[in-house]
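Take a look at this single chain, the form predicted alone, given in structure tokens.
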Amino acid sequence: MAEPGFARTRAEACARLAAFVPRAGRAYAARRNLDEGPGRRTTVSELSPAIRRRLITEEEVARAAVAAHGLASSEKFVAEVCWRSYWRGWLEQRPQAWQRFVSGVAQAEQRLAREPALAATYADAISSRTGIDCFDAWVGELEATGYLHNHARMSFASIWIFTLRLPWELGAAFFFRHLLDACPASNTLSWRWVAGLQTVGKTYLASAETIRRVSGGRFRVEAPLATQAPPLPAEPPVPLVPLPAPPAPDPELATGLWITTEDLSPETIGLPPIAAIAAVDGIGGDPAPLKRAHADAGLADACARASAHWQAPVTRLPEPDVEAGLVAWATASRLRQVVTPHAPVGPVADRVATAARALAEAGIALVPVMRQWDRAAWPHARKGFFAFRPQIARLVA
């Protein structure tokens, strides 16, 4: 069995999956919306932090559920797993949504500096001082555990935007810093959905009655919540860009592997022989200490597994100068190319692009390798999830 808390290694993630699979069928569909609270949840798998960093993959989790229950009985669980694939595919084809979010955070922070009332509301929100019992409890839970139930996340975002009237970008940034499973796609686009920007005009309004029901009465929710959720002002459509053709590494070249915290099971991808392995700590922004520790533990586990799999030495490089460190490592290891699991749109992908240019100047190619699951799933994420959903059967088959 996995140890208490969230899986920090692939072995723990596989054990947690095996333990949950018996509940991934009709039992999950019937009880998945219940939030029993931290340390007591039996209705959800809590595998999302491991899936987010691919200690275990969407493909492995979905296929295990289907193998145990069939697609019809496990459809609700499998669909929830595939939401992450959908979000990633959507953002890969609309990277400007991430750029707008980053810009929006900077603008919202400038507003805090010049609007004292807004700054006070924001400070109360992130310090559990709003007087809304569920919201204040969720802030504490988020900071203590790095996790919230999906219904809590939707209600939190709705209260943040429509009751507290805070910029959605600051709430998404708060989640991104603390949630163990927050990736740029699922986190950013979920907040956009609550705000009425993702599915234009469609918002999510938090309800005191719903919060009391799904939490099993843990919260009284006596403070008034917004009774309307008008969508935020419309923005220009996010332009669709074509997915790049995935490059293929040259199996004849001396090859090194760069492991990032975007994909911590590189031995399951299918790579050429690896002569040397590098890993760089902390290139994913400014996570909270708990989130940083979880990512670091997964990275250490991935390095150990990769080293054993390829019988190759591992070099841990310091964060401040990623590009110079990678060039020095690749040169000393006499590599002609470096492969790395494809990093979806976000901070790590930005650093990968910068590193590719630095390695190219040294005559070394950096080749991002995309998983077959992503190559099959992402092209279908051009529209809404309900247009994507029919592809799930083909993916798990």
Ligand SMILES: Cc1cc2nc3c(=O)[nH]c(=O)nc-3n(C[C@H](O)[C@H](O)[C@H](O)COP(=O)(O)OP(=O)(O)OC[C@H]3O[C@@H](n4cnc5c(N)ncnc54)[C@H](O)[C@@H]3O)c2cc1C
The other form holds:
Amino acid sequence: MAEPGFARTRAEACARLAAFVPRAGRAYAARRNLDEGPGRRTTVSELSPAIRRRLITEEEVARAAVAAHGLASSEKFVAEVCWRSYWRGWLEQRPQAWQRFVSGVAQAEQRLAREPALAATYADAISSRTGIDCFDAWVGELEATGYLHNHARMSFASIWIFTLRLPWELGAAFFFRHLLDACPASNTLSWRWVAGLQTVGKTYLASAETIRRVSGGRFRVEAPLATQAPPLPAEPPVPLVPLPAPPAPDPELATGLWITTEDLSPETIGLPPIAAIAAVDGIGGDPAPLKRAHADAGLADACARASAHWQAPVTRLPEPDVEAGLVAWATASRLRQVVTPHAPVGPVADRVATAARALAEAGIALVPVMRQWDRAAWPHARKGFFAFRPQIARLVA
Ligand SMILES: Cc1cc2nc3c(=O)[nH]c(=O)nc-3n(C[C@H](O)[C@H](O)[C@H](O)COP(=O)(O)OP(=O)(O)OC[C@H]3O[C@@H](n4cnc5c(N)ncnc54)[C@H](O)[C@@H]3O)c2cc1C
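Right, the form predicted alone is done; let's see the coordinates for the form predicted together with the named molecule.
The complete assembly is shown below, putting the previous chain first.
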């Protein structure tokens, strides 16, 4: 049986997957929208915090479902897992969407300082004081657990944008601070989708009747919700850039491994022999304590597994002087190259880029290694999910 709560180690993630697999077939397709509430969910896997940091990979999760049910019966579950791969591939090729989000948050925060009415609505929203029962409960659940069901996330974002008329970037930033599975791609692009920016002109309008139904009657939703969801003003298309094509690590060189919270199962990637391991304490930004603790626990677990796998010592480097710490560690360990699982667009990727420059100045190459799954999936994520979907059978084959 899986332990209660969200998986914090690879062993817990594998146990949670094994416990959920019997429900990943037609039962998932039929019931996944039902949100039974915190501590009671049976219709969805609650694996996202583990998948997001690759305590367990999309490939492992999808293959386990297909092995148990066949692709036809597990197609819905596997497609949801692949939405994550799709979003990541899309953002990897359109990083400007992330940069626009980051600058959008800064602009929205300036508006809060200038517009007292907006600031009051925002303060009410993030303090469970809107009077919209479901919304106020979801804020409490998010803060208490770091998780919301997918349907709650969709309705939350819709109410935030169209009923409360708050800037979408502030809502996405609030999610990003609290969600254990906070992902630059899935979070930013899902908020853009609700707002009508991702699939241009298509928005998501939350409905009281649907919320009552999918919450199994837990919410009454008597406060009025917006009855229309006009798309936010269109923005210029996000430019497409080529996917990164990092060189393979040189197996002849003395090699260190830098584990980041982007991939906590490095021993499953197929890396060259590793002589020394480093990990940075902390995940940057301003995470909620629960999110930080979850990431820390996963990182500690990954370091222990990697150390046992390669019989290599682990050095924990303190924030904030990550670059100097990495250079000192790599130099003291006499490394010629450092490999790190490829970090997709987001704060960790920014940190990796800065560290690569510092290590290069010390004559040490930092080599990001992409998983085969990402290499196979991402090139097909240039357009909509409809165009990506036919690749799913090939991916899990
Ligand atoms: C506004 C909004 C913000 C979101 N932010 C995030 C986020 O930061 N991180 C994140 O992982 N997901 C995000 N999602 C997607 C989705 O809500 C969660 O992945 C899902 O609720 C996780 O619960 P679960 O593990 O029980 O999912 P299950 O239904 O059991 O699905 C299995 C796995 O498939 C993936 N998945 C399922 N649905 C989606 C989806 N719609 N998009 C992408 N991947 C999906 C997840 O990895 C999930 O663990 C967001 C959705 C919305 C509408």
